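The chain below stands alone, shown as C-alpha cells; this is the form predicted alone.
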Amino acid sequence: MKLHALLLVSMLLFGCSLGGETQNPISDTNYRTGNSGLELQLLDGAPPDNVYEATTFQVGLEVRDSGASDIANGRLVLNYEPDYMYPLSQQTMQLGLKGKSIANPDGEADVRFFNIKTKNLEALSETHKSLVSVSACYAYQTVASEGICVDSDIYNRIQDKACKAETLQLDSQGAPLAVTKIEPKFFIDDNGKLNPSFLIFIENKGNGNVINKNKISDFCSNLKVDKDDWNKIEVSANLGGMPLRCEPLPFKLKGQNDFVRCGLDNGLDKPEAAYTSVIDVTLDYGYTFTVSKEVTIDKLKLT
C-alpha cells in the first residue's frame, strides 16, 4: 500500500513538471517561419555518376514541404537528353504534401523514383556526359499577420499615446516568398476621415522562381509559357477584418524584391486616439526550381 502511494505521489508530481510554467505549450508553435516551401533532394546513387549504354538506371528524389502551407497539386518533370536516354515510365508526377503542422513539424516527406534506360552511343564515342534534371512547380501561399498602430495624430503632435505608427521589420512566413516590410501611411481627407495606406514589400527568398499560380502544369511541361505568366503574384489584404485594396493588379515582382501598395478605399472615422489593429497580407502564388546531376555514360566494352 506504500508503494502505490509513493507511486502516485510520483506519478503526479512528475505530470505537474510537464505541465508547469517552463515548458512551451505546442500549440503555441509557430510554424511560418523560414524561407522553405517544397524541397527537393536527390537521392545518393541514384542518378548514379556513371552507367552503360542501353542500361537501365533511376532518378530518385526525396521530397519535403518545408514550408507553413499545403501543397494541392504540385508536378515533377522529369528532364533529359532525348538523343541519350528516354523514360521507361512517366515522365511526369502530380505531387500533394502537408505542410508543417503540430503533427508534423518538419512537414510530410515522400521519395520519388523516375526509371530512365539509356540508349546506344554513337560507335566512335567512348562516353558522353549529360545532365539529367527534375523541375518542380507548384501552387504555394504566404501568410503575414502582424500588429500595427493606427495613428490619425500624422503631425505627432501628442506625446503620450498608446502607440506610434512605424515600419513593420518582417523576415519569414515559412515560404519562398516573404513579406519583409509594412511601412504604413496615414492622411486626413476632405471629409475629416482617416485614410491608411500601407507599402508592402515582397522578397522572393527562395531557391526559384515565381509563377502564375493557375499555369503550374505549362511550366513543368514541354508547353510553351507566356512571359507574363512569370514572377505573377495574387495579393490581399485586410486592416482588422476590413479589406484593402492593392495597387498594381495583378503584380509583378521586378527583381527579387518590390512593393505593392494597399489601401482603404472608404477611410475610417477618424479615431480620438492611436490603438493597435492587425493588418493580414496574403500571397498566393506559383513557384517553380530544379536539380540536376550530370550523369557519365559509358560505352559497354565486350571483352
The other form holds:
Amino acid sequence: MKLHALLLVSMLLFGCSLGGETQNPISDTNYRTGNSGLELQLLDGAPPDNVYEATTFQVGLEVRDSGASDIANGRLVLNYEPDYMYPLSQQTMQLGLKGKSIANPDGEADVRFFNIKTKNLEALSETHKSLVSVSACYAYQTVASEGICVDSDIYNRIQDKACKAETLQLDSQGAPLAVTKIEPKFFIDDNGKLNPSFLIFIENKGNGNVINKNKISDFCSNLKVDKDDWNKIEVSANLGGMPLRCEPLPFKLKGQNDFVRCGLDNGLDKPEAAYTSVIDVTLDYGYTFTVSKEVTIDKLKLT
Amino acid sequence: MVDKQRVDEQIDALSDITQRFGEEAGRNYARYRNIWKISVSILASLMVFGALFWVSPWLALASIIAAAVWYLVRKFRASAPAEPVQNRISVDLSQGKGFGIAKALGAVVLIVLVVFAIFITVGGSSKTAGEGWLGKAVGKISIFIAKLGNFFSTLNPIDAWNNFLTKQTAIAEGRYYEGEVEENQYTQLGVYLENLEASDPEYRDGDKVSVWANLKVKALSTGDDKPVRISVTCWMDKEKNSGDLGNNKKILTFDVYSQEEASIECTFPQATAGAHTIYIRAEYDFTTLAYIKAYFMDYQKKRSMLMEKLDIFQEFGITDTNPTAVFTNGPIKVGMATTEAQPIGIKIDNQDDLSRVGVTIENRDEGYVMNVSKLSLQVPLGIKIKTGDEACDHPIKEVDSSMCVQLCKSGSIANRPACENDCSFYTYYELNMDRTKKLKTFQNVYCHFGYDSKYLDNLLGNAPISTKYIRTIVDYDYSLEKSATIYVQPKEVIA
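Starting from the form predicted alone, produce the coordinates for the form predicted together with the partner chain.
Full assembly next; the chain just shown is listed first.
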C-alpha cells in the first residue's frame, strides 16, 4: 500500500515537471511564416516513366495549402499532347483548400488524379517521349501585421522616448508573396498634423508568378491575358485601424522585388509622445506555376 | 630560255638573302625551298596518278614511264657544265639535308607507283601470272586494284563537290532542315545486304563463280496490309552480264510483312581470268515517317509573357525548347522545321500570317532513292496550307483522311475507333513529286501555312500552351547495291 502511494506521488511529480522541452501553447504558434502557398507535387510513379501505347495511367498530385491563407476556386489544368494521349476524366479541376491553422498546422492536403489513356503510336514508330504537365492558378492573400512606432519627433531631438521610428525588416508571412520591409517616414504639415507614410517592400519568394486574381481561369486556359494582368497585386494597409492610401494603384510588381508607398491622407493629430501602433498590410493576388514530367510511350507489340 | 631566267631569279633572291642575313640563312632558304617544291611535286604527281588510274591503269603506267624518261633526259641535259655566274655568291641550290630527304622520298614514291602500275596491268593478264607466292600476290593486288578502281569510279569528285556546295548553300540559306532518327531500342528498320562474299577463296579460269549475301528486312506494319516488296538482281562487271539467283531466275522477288532474313546466292556459269566485281542490288519500296513538335499559344498571352521577360518554356516546365524533327529508321533521313519562333503565337482575329514548314529528304544508306512516289503532310486542324501555286514549291492538293484511317489499322483493334475519330482533327495534303527523279543526296520541299479561324480552338487546346505535331510521310522506292571483288586464276597455271 505504501509502495503504491509512493509510486502515485512520483508519477504526479515527475509526470508534470519532467516533460522534456518546453512547449509553447498552441495558440501562440505563428502560422504566418514561410514562403509557400499551394504546394503541388507529382506522386512517385504517377505518371510513370514508361507507359505502353493504348493503356491508361494516372497523373497523381499531392496538393497542400502550406500557407496561411485559404484557397477557394483554385484551378488545376492538365496539359498533355493530344496526338499521343487523351484524358479519361476532365482536363481541369477546381481546388479549395484550407491554409495552416490551429486545427491543421500543416495546412489541408489532398490527392488528386487525372486519368489518361495513351493512343497508338504511329505505325512506323517504336517509342515517343511526351510531356505531361499540370498548371495551377489560384487566388491568395498575404497579411503582414506588425507593431510600428508613430513618432512626431522627426528630427530626434528627444532622447528619452517610448520608441523610435525605425525600418522594420520582415521575412515571410506564410505566402509566396512576402512583405520584406516597412520603411516609415513622418512629416508635419502646415496644419501641424503628423503625416505618416510607409514604403512597403514586396518580394515574390515563391516558385511561380503573380497574376491578376480576377483572371485565374484565363491564365489556366487558352484565353488571352494582357501584360497588365501579370504581377498585379491589390495592396491595402491601415495604421491602427485607419485606412492608408496606397499608390500606385493598381500596383504591378516589377521584377521579383518592388515597393509601394502608403500614407494617411488627413494626417494624425500630432501626438505628445511617441507610441507604438499596428500597421496591417494585406496583399491580394493570383498565383500560378506548373509541374511537369516526361513520359516515354512504348509500342506494345512490334509487328 | 624561261628555265634559265627562272634559275637566274632564284639565284638573285638567294644572293640577296645571303648578303643581308648571312650564309646560314641562305642555306636554310635553299633547303626549305627545295623541300616545298618537291613536296608539291609529289602531291601533284599522286593526284595526277590517281586521276589517270581512274580512267585506265594502263594510262597511269604509261604516264609514269613517260615522266621517268622526261626526268632522265632533263637530268642528262642539265649535267653539261654551266657558265660561271659573275658577281654572285655561289650557293648550290641542291645542297642541304632537306633536299636529300625529299629526293629519297620522291624516289620511294616513284618506285611504289611503278610497282603498283606493273601489278595493275600485269595482274589482269593470264599470260604472265604464275602460281605460288607471286600468283597469290598478283591475285590479291588485282583484287585491291579492282576495288580501288570501283571506288574511284563511284567517287565522282565533280558531283561530290557540287553536292557538298549545294548542301552548304542550303544550310546557309536555311533551306536544309534537320532531323534526328527515332531512338530505336529494338532494331534498325529497312533492308540490309550483309556478309557479301565469294563462295570460294580461289577460282580458276572457266570455273563457276558464286557469291553469297544475307538479305535482312525489318519493317513495321503500316496498317494497310501492304508488304515491303523487294526485288534482287545481281551481275558481274557490267549490268547486262546478270547472274543466276537460283532456278535460272534473274530477278528474285520477296514480299516481307514484318521481318525476314534470306540467304542469296548469285551464280555465274563461268568467269574469265582476272579480277571481277560482282554486284548485288536490292530494290524495294519503303515508307519513312517524320514529325516535328510545335507549341501554340494565344498570341496576346505569348506577347505579355515575353514583355514580362518570362521564359515561356521554363514557366510551363517544357524541356524540349528547340524541337527537332524525328524520323523513323530507314534508308532516308527526313528533316523538318517550321520557320516561326516557338511557341507559335496565334492571333484569334488575324489568320493571314504565314509560317513555313520545310522538309528535307536525304539519302543516308549506300544506295539511292529511285523515286519518291508520295509525300504527304498531316497538319493539325486549324493549320491550313493554301493550295495555290505560291503555297509550296511543288504542286499540292488537299486529300481526305484515308491515309490516317489506314495508319489506325496498325494499332490495337480496341483503339481503332478512337484512332479513326482522331483523324478528323487533322488536315491532309499530298505533294506532287517528280517520280522520275533519282535522289542520291538530298531534296528540299517547303510549304507556307496559315491558320483557319474555324478551328483555332483545336490548335490552342484548353491549356495555356498546346503541343501539336506536323507529320510527313514519304513513300519511295529505294535501290541498295553491294559489291564483292574476286580474282580468277589463269588456266595456264593449272596446266
